[in-house]
Every structure is written in C-alpha cells, then in structure tokens.
Amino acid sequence: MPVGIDDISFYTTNFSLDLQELAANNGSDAAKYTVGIGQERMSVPGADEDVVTMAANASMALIDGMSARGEDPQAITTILFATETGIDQSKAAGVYLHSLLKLGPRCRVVELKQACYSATAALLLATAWVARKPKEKVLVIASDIARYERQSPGEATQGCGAVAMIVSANPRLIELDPETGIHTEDVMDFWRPNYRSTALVDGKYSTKVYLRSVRAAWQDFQHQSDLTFGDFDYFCYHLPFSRMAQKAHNHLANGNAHKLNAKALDQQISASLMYNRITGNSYTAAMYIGLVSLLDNTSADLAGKRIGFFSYGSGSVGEFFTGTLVKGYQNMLHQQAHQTMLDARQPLNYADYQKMYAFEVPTDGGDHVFEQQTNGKFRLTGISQHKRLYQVR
C-alpha cells in the first residue's frame, strides 16, 4: 500500500525586502547576495504574524480542498508541527493551530525540533502512522521565521514561510519510499540558545558540515536501497540559500553522475530554487517550499518521475529519502494561489524593514494589541497575561 503526500501548500508573509535595497543601505555589493548566495528578496513578517498564523494560512488550502471534494477534515487525527521558531517552551504551536482550523478533539498534536530537519522527521513519522492505520490522515506542518542579527553575514539569508502537507494512504501527489539514508553528528555550526531571539552561525563551517552530511546520508542510502544517482529525475535540497543547493548537488553528483553535463545537473534542481530566491530561508519549511516550487514551475508532466530529497538540520542531522510523483498530481497543485500570494507582497524600503525587524513580542505580562499588518486569513492580534491571542479575519 503506497503512503505519501496527498496535498501540499505553502504560505509566506505579505512583505518582502529586495536584497538590492539591503545592499544599498549596509555597504555591501548587491552581487554578493544576488550572485554569491543566489538570493533576490526575503519575506519579512509583520507584528501580527508568527509560526502559528503562517501554518494556519498554509493549511487552509488543504482543509478547503478536502471539503470541496466531499472529504471530512475531521479525518485528520494527528498534527505534527515542526519548527525551530517555537513560541512556548511547553505548549505545542500545533494546539493553537488545531483550534484555528476547528479540527475535532480526537486528534493528537505534538511539536518537533531539530533545526531545519524536523519537518522531515515529522513527514516520515507520519508515513509510519498512516501505514499502521491507513484510514487516518496526518497534517504535517513546517513553519519558521529565519532571523539573524542586523549587519551580520546572515542578515541577507533571513526569510519566513510555512508548508502544510496531508499524509495519507494512496496519495494523489507523491508516493514516498521507505528506504532512507541518515547521518547524525554533534557539531556547533548553527544554534540558538533559549535566551536569544537570533541565531548564532559559523557560516563557512556550516557549509562544510552540510556537504559532509549530504555525502554521508547518500552513502547510507546506498546501503539501504538499490537506487543509484541515475535513477533520479529531480532533486530537492534544504535551502538556507539557493547557492547552497547548487553546491550540494554538484558535491553529490561528483563521482555519481557519469552521463550528465553541467546543464543537465542544473535542470534537476533549478525549478526547485525559484520560490526560495524570493522568500528567503524558512528553516524547516525551506526544502518543502522547494518541492512546491518544482511542481508549480515545471510545465512538463512529471508523473512517474522520481525525486531525491536531502534534508539537513544544523547541529546536525541529515537524511536522504525519495518519492515518485503520481499520475494526475497536477489536480492537487495550488500554483495559481501561490503565484497570486507572491505577486501581492508589499515591497519594503529599508526604513520600514528596520522598524519591522525591531518589533519584539512584549514579555511584561501586560495587555498588548498588535497593529494589523498581515493580509492573511489568520493573525496574532496581541498578547495578554502572557497568552497569545489569535483571530480569524
């Protein structure tokens, strides 16, 4: 019985900063961003947006789709919420999401964390759950806000976004294979202690560890599966920035892709990079936004095509896994909605970006109402007595 992703949608905030605007105001050469790391813009969250509101906005396309097809959203009996931008040390962000989506009480909810990797852990746990009870559906969420100190090397790799996926038996989008390759190594390439709102990163070292992880995960995959590099049509990589995926793909191809030239290798990943270039890093969601980008921006019929996925989370955990697109998968895409959302984003000038960056959720326990900035269906209206307050617009 095949198990995999039945539906997938993503959301990003309605503000963006052009990296040429950033370069013009911080003394950098714009080519350092547009060529060096391969990025053009980054999404910026408003004061009334967080990982819960982004997750809810990403999920609504799936919930509405189920209802339109005569399916009962109450069939979702598990929510696995992956994030490294947690909003509470105890209560899972998914519990807030469960309420906003008006799902039934017969539903388990848990939050997962391991840097940018945990959405893959959630996805593969979900497939195991569904394989055991095929009538159930699992909602997998990846939602994050990438945030670094101002004027730091990481500032240009900020961004945000959320991906929602329904995992089911007999999926209509992509069937996932059970064989995977994994690699864990205790390193300090990227981390964020509880007392910090911004991450700490050793950029050059992190790139080195990422490439070491992709090689090790691939080698383990070769021990678990009979598939070779030549059996894959496309690849999706974790995307802290688009140039990283290009480095990783060339690294993996070295010694494996005997019959592919540079152009052919680029074609295996180019469509998966398009959304990341204009939304920026979204941590757990980044690779899955890459999958959505591949599907939305490839006009050819990809049914039967095999995709290789490499998921990486600093610290570090890497996993290589695979899936094959199902005939008729195009009926499950939300390409027009995604494009409309991206086209409607409001460009920020540098002064507005500075102001939005400076906003911090109050920690004094008082009553605070947040300015309405998002155009999304869900928003964070404020905080009272240390309790977050959400609203469906």
Ligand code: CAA
Second form
Amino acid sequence: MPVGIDDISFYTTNFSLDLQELAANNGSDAAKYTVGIGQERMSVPGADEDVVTMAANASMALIDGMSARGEDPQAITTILFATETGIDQSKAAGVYLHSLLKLGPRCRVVELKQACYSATAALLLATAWVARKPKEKVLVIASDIARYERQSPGEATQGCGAVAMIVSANPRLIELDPETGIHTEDVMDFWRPNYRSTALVDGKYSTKVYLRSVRAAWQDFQHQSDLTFGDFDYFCYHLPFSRMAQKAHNHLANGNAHKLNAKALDQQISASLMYNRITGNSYTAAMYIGLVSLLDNTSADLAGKRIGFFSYGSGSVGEFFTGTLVKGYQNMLHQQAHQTMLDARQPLNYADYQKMYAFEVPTDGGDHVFEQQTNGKFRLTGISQHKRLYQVR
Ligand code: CAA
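Moving on from the form predicted on its own, kindly provide the form predicted together with the named molecule as a structure.
Now the full complex is given, and it begins with the chain already shown.
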C-alpha cells in the first residue's frame, strides 16, 4: 500500500524586505546577495505572527480542501509539529494549532526539534504510523522564523514560513519510498541556546558540513536502495539560501560521475528555488516550500517523475529520501492561492524592517495587546500573564 503526501500548502507573512534595500543600508554589494547567495527578498514576521499562526494559516487550505471534498478532518489523529522557533519549553505549539483548527480530542500532538531537519523526521515517522493505521491521517507541520544578529553575515539569509502536509495511505500527491540514507555527526555549525532569540552560526563551516552531510547521506542511501543518481528527475534540497542547493547538487552530481551538462543539472533544481529566493530561509519549512515551488512552477506533467530530497539540520542530521509524483497530482495543488499570497506582500523600507526586527514578545507577565499587522486568517493578539492569545479573524 503506497503511503506519502496527500496534500501540501505553505504560508509566509505579508511583509518582505528586498535585499537590495538591505545592501543599500549595510554597505554590502547587492550582487553578493542576489548572485553570491542567490536571494532577492526575505519574508519578515509582524508582531502578531509566530510559528502557530503561520502553521494555522498553512493548514487551513488543507482542512478546507478536505471539507470541500466531503472528507472528515477528524481523520487527522496525529499532529507532528516541527520547529526550531519554539514558543514554549513545555507545551507543544501543535496544541494551540489543534485548537485553532477545531480538530477533535482524539488526536495526539507533539513537537519535534533537530534544527532544520526535524520536519523530515516528522514526515517519515508519519508514513510509518499511517502504514500501521491506513485509515488515519497525520498532519505534519514545519514552521519557523530564521533570525540572525543584525549586521551579521547571516542577516541576509533570514526569512520565515510554514508548510502543512497531510500524510495518508494512497496519497494523491507523492508516494514516498521507505529506503532512506542517514548521516548524523555532532558538530557546532549553527545552534541557538535557550537564552537567545538569534542563532549562533559558524557560517562558512556550516556550508562545508552541509556538503559533507549530503555526500554521506547519499552514500548511506546507496547501501539501502538500488536507485542511482540517473534514476532521479528532480531534486529538492534544504534551502538556507538558493546558492546552497546549487552547490549541493553539483557536489552530489560530481561524486556520481554524472553525464548531465550544467544546464540539465540546473533544470533538476531551478523550479524548487523560486519561492525560496523571495521568502528566504524558513528552517524546517525551507525544503518543503522548495517542493511546493517545484510543483507550482512546473507546467509539464510530472506524474511518474522521481524526486530526490536532501534534508539537512545543523548540529547535524542529514537524510536523503525519495518520492514519486502520482497521476493527477495537479488537482491537489494550491498554486493560485500561493501566488496571490506572495503577490500581496508589502515591501518594507529599511527603517520599518529595523522596527519590526526590534519587536520581542514581552516577558514581564503583564497584559499586552499586539498591533494588527498580519493579513492572515490567524493572529497572535497579545500575551497576558505569560499566556499567548490567538484569534481567528
Ligand atoms: N558579486 C557576486 N558574488 C559575490 C559578491 C559580489 N559582489 N561578493 C561576494 N560574492 C559571493 C562570494 O564569492 C561567495 O560565493 P561562494 O560561496 O561561491 O564562494 C558568496 O557570495 C557569499 O559570500 P561570502 O562567503 O563572503 O559571504 P559571507 O561569509 O559574508 O556569508 C554565509 C555567507 C556564511 C552563508 C552567511 O550568509 C551565513 O552565515 N548564513 C547563515 C548560515 C547558513 O545559512 N549556513 C548554510 C548551511 S547550514 C544550514 O543549511 C542550516 C540552516 O538553515 C542555517
């Protein structure tokens, strides 16, 4: 029985900063951003957005789709919420989400963490669960806000977004294979201690570890599966910035003595980079936004095509896995809604970006009401006595 992704949708916030605006104000050459790291814009969260509101906004398209097709959303009996922008050390962000989506009480909810990788653990754990209970569906969430120190090299690689996926038996989008390649090693390339709101990163080292991880995960995959590099039509990589995927793809291709020219190699990943170039890094969600980007921005029928995925989480865990697009997958896409959301984003000037960056949720236990900034259906209205308050608009 095939198991995989039945539906997928993504959300990003309604503000963005053009990296040319950032370069003009921090003394960098804009080409370093647009060419060197391959990014044009980054999404910026308003004060009333967090990983819960972004996840709820991403999920709503899936819940509405189920209802429109006469399917019962209560078939979702598990929510696996992957994030490295956790809002609480104890309560899972997914419990707030479960409430906002009005799902039934017979639903287990848990949060997963391992840097940008944990959504992949969530997805693969979900397939294992569905294989045991084929009538049940799992909602997998990846939701993050990438935040670095101002004026640091990482600043241009910020961004935010969330992906929601339904994992089911007989999926209508992508069937996932059980064979995967895994590589874990204890390194300090990127991390965020509990007392910090911004990540610490050894930037150039992190790109080296990423490349080492892709090669090692692929080598393990070769032991687990009979598939070769030539069996793949497209690739989706973790996307801290789009140039990283280009480097990783060339690295993997070179290690496999491939026979493709540079243009053909580029065509295997170019559509997956389009959304990332304008939303920025979204940690756990980044590779899956890349998948949505590939599907939304490829007009050819991809049914039967095989995608290779490389998921990387600093620290580090890397996993290579694979899936095949199902006939008629186009019926499950949300291309128009994604485009409308991206087109409606408001460009920020540098002063507004600085102001929004400076906002932090108050920690004094008082009653605080947040200005409405998001256009999303769900918002964080404030915090009262250390309790986050959410609202459906
Ligand atoms: N025109 C064109 N290209 C230019 C240029 C110009 N004027 N100026 C510089 N460049 C090129 C450089 O040659 C370089 O290209 P190569 O990598 O091909 O050599 C590229 O632009 C970047 O320049 P630098 O290496 O000088 O940039 P930097 O050191 O200031 O910052 C970075 C780059 C280290 C990636 C930094 O953005 C960073 O620390 N980012 C956060 C960490 C990160 O994303 N790591 C990725 C792997 S870890 C991971 O994937 C997990 C995660 O999500 C964080």
